[in-house]
Each structure stands twice: as structure tokens, then as C-alpha cells.
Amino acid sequence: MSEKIDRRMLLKATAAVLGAMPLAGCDLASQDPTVRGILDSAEELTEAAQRTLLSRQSLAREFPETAISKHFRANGSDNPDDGDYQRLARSGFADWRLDVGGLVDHPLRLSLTDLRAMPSRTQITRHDCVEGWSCIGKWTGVPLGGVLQQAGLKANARYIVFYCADTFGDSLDLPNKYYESIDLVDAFHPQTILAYDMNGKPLEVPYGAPLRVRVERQLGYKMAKYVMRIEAVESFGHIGGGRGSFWADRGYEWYAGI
């Protein structure tokens, strides 16, 4: 309980810090000193407390329908201007497939359809936003972990790395399309959910449709939208700017327990 409390207080630290800022799923303020000493404090007290004291099934909290936010912010970006993917958005996203591959022994490729025939878990949990903002909604979608199960990971997989489909501009010398990763710990977590419905219905595209990822236990960059493709690696250092994400690329923590 003090681990939460702690990691809490210090999220408001930050809010405090970035003030009037603006965040962009939740942007690039961190790079500031002050912002980044506390960010790299609550980073070594999430996760020593979380894997050292927490079982690894451990789940966040849900809540009941009643608690369900009337508003839901949309962070990060609402709608992605990459051509591909306003293409599949004007067709439903009839056309649109998650590729599954990397280091499996299956590579699977899968619709809406398929993904919604597959076992599927309901859940309503607080999005927490690092910018110090939170919000509560309904998720229904498929659990990771089964869809992991099915590809068959090899035995040198140790993360799984989510391609998306929305980029952000920024003057870093860094590739500016959004990917986000964990480890097979959170990826099996019965809360670690490939979410198509958002409050009984599809996603729309402000929170990510037609895929998204919930790991519940992150903060809210970890969530990662418009997901377009999933590979299983070794090593996120050849990805990107090597830190796992495109956030920690550009100074976030890549691990963002709560």
C-alpha cells in the first residue's frame, strides 16, 4: 500500500511540475531535469515493488458500472494521418488484420472477426495519465496472452512489441511512429487485454480502433492505440532508439507500474 501511495504522490508531483503544458500521450516535458529526477524515482519504486512484493497475477482494481466516467479523455493522438490506416477507418476497418510474428512458431494474421471468436475478458478499470489526469471505462477484448498461447512464443521471447499506426512530430533525430513494448510478465497478466470495445461498444478512432492494448498495472502511455502489428522479441535494442518505446526513447521510463 505505502508503494502505491508513494508512486501516487509523486505522479501529482508531476502534474505540478508540467503545469500548463501541453502532453501528447503525455509528451515531451520529462526531458526537463526536475520532471525527469521524479519520474525516475517513481520508476525505481514501481517496479522493485511491484515484482519483488506483488504476485504476478496480482489484478488492478475494477470497478463497478456505476463508476464509469461520462467523459473519457482520449490521450495521445485522436486520429492518425497515416494514409493505411485512414483507408481502413473509411471501411470499418473491414480490411484491417493484426499481424502476430517475431519469435513465434505461428505467425497468425487476424481480423476483427477472428479476434472477437476468440475468448474474451470485460473489464472496468482507471486509465491513470502521467500528466496527473484519470478516467474510468469499460474495456472488452481479447486477452494477450491467448493470442501469445496460439503463436507460440520460442524460448528466446522475452518482450512483446506492439506497432501502431499514429506517429508525432517532434525535432529528435528518433522515428517518430508510435511502438510500445512489455515483458512476458505483463503481456500474460490476466488484465493485459487486446481491447476492440470501449463501454459496450467498438472503439472509435479518439481512443484507438480498432485496436488497443490495457495493461492495467501501467500508466497510460503503455496503453498503446491503433495497434497494427505485434512481435515477439528478444531485444528491443535494434527498435527505435532502443529503450522499448517511444516515450522512453525520448526519456520516459520504459517500465510505468502503478
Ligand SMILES: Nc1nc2c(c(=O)[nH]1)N[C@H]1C(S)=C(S)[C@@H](COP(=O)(O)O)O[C@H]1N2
Given for the second form:
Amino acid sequence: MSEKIDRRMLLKATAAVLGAMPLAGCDLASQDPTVRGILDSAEELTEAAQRTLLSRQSLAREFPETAISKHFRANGSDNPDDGDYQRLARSGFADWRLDVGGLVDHPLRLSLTDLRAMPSRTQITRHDCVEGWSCIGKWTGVPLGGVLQQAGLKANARYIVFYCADTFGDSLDLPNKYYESIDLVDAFHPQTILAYDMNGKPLEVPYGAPLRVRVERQLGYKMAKYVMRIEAVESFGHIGGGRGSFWADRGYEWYAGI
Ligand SMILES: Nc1nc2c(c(=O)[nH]1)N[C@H]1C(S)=C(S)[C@@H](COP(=O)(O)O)O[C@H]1N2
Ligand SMILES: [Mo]
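Can you swap the form predicted alone for the form predicted together with the ligand?
Full complex below, order starting with the chain above.
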């Protein structure tokens, strides 16, 4: 990733974290006294915000092979009974495709073969569930940042939403389809991957086959399993129950840092 892109990402992420106005990158706009004022005040705030962002960019602890849990607990959905998913699972996910769309220049439609041909990352990390249990697993997958760079994020993209195959829970008032979202700081974190292997084998159904998110600086519920579609958005108020996450809609934090 070039320095220029890094800085642009950081500025965009800063604006997102501060809830500030999106920063105009255009030279003409920055001559405008109003825009200039916004840019100046954003710069003053940037130092404090950057400290937070730098800590969020640090790596989660990685473990040796010997630390891998003998039994990794499966939680939440462990075998989606949704018809489309069951059909895809029966053919070993040969017909499964990951759709990448929303605020991108080049929407993508990727098969598992496509994903496996992209640069990968393997990491042995600890999964912490909000319920108080932890397991250590080895994950291999494609860095989400690489996929997003290939798709080309539009300037107003601020969050990445993951839409899952499973319907979980029986709330009558809220949509029950599992979904999650993260901001661009986490989306471009080097350990944020779309994992297709677990402990050196293709991800099994209880753990999110064929593809699940690993976002290692946050709690387990952020790590969407059974991912079918990724969408870059400016806001998520219109999605699900409006709080950007199946569990945030049910009272948990949207940002679940550990
Ligand atoms: N699609 C989907 N993703 C999900 C869930 C779920 O029910 N459906 N549960 C979440 C929770 S609460 C946790 S702790 C982890 C569990 O992952 P595991 O089954 O690999 O342990 O997945 C998260 N991602
Ligand atoms: Mo969890």
C-alpha cells in the first residue's frame, strides 16, 4: 500500500472516527475559506485522533502452533438452515460467489478459487466471545484491504458491511439475518482477513464455511461467518435494525474492542 493511500485512508478514517465532515481532497475546495477552516480544525483534532488510530492499528497477539485449541467452540449459527445456503453447501460451495459492491468503482464477484489465488495471510490468534470463553485457532485468508483496493473504494465509503447467509434468532421486531460492519481502520488492518481455511483445512460449516471475517482486535460477534456479500457504505442506519450489527441491534456495542 503506498504512503499516499495510507495517508488518505488515515484522514478518511479520522473523519469517520470523529464524526467530522468528510475531508475534501480537492485543491480548489481547500482554497475556500469555509473548507479551509474545516480542514484546519480537523488537523488540530487529528493528533489526538491519530493516537487512538495508531493504537487501533497495532497487531493483535499471535501464538505458536502449540497453542492452537484442541477443540474450538462453535457459537451462534453452526449450520444455517437457509435453503440457498444448504444448496451451496451440498455442492461444496462450488457455486458460491462473494459479491463486493456498494460504494466501489469495480464491483467484484469472486469464487473460492479466485480468493485462493489472491495473496493470503495466516495468523494464529485468540477468539474472545462476549460470553466469556476464548479459543485459539489458525486462520488463513485474503486480507480484506487487498479486496477493497481491487474493488476501488469511492471517496464517500466509510464502513464495510458483511451480509451473512444465516437467519439467527427469533425477534419479531428486528430483522433476523446476521450482518456486521466495521470501519475503514479495521477494514485495512493487516490482520483483518476473509478466512477460508482454519487450522490448515477448508473452513467447516460450524465455523462459517466457506468464508468468515477475522477482525482480531474485536470480540467474536464482529467476526461474521457465512459471508455472502460485502458492501461499502457511507452509513448503516438503513440496514438491519440500524446499528450496523446483528448484536448491536440487540444492545451490544458496535465497536467491540478487546
Ligand atoms: N453469520 C454469523 N456470524 C457469527 C455468528 C452467527 O451466529 N452468525 N456468531 C458470532 C459469535 S457471537 C461468535 S463468538 C463467533 C463464533 O465463531 P465460531 O463459531 O467459529 O466459534 O461468530 C460470530 N459470527
Ligand atoms: Mo460471541
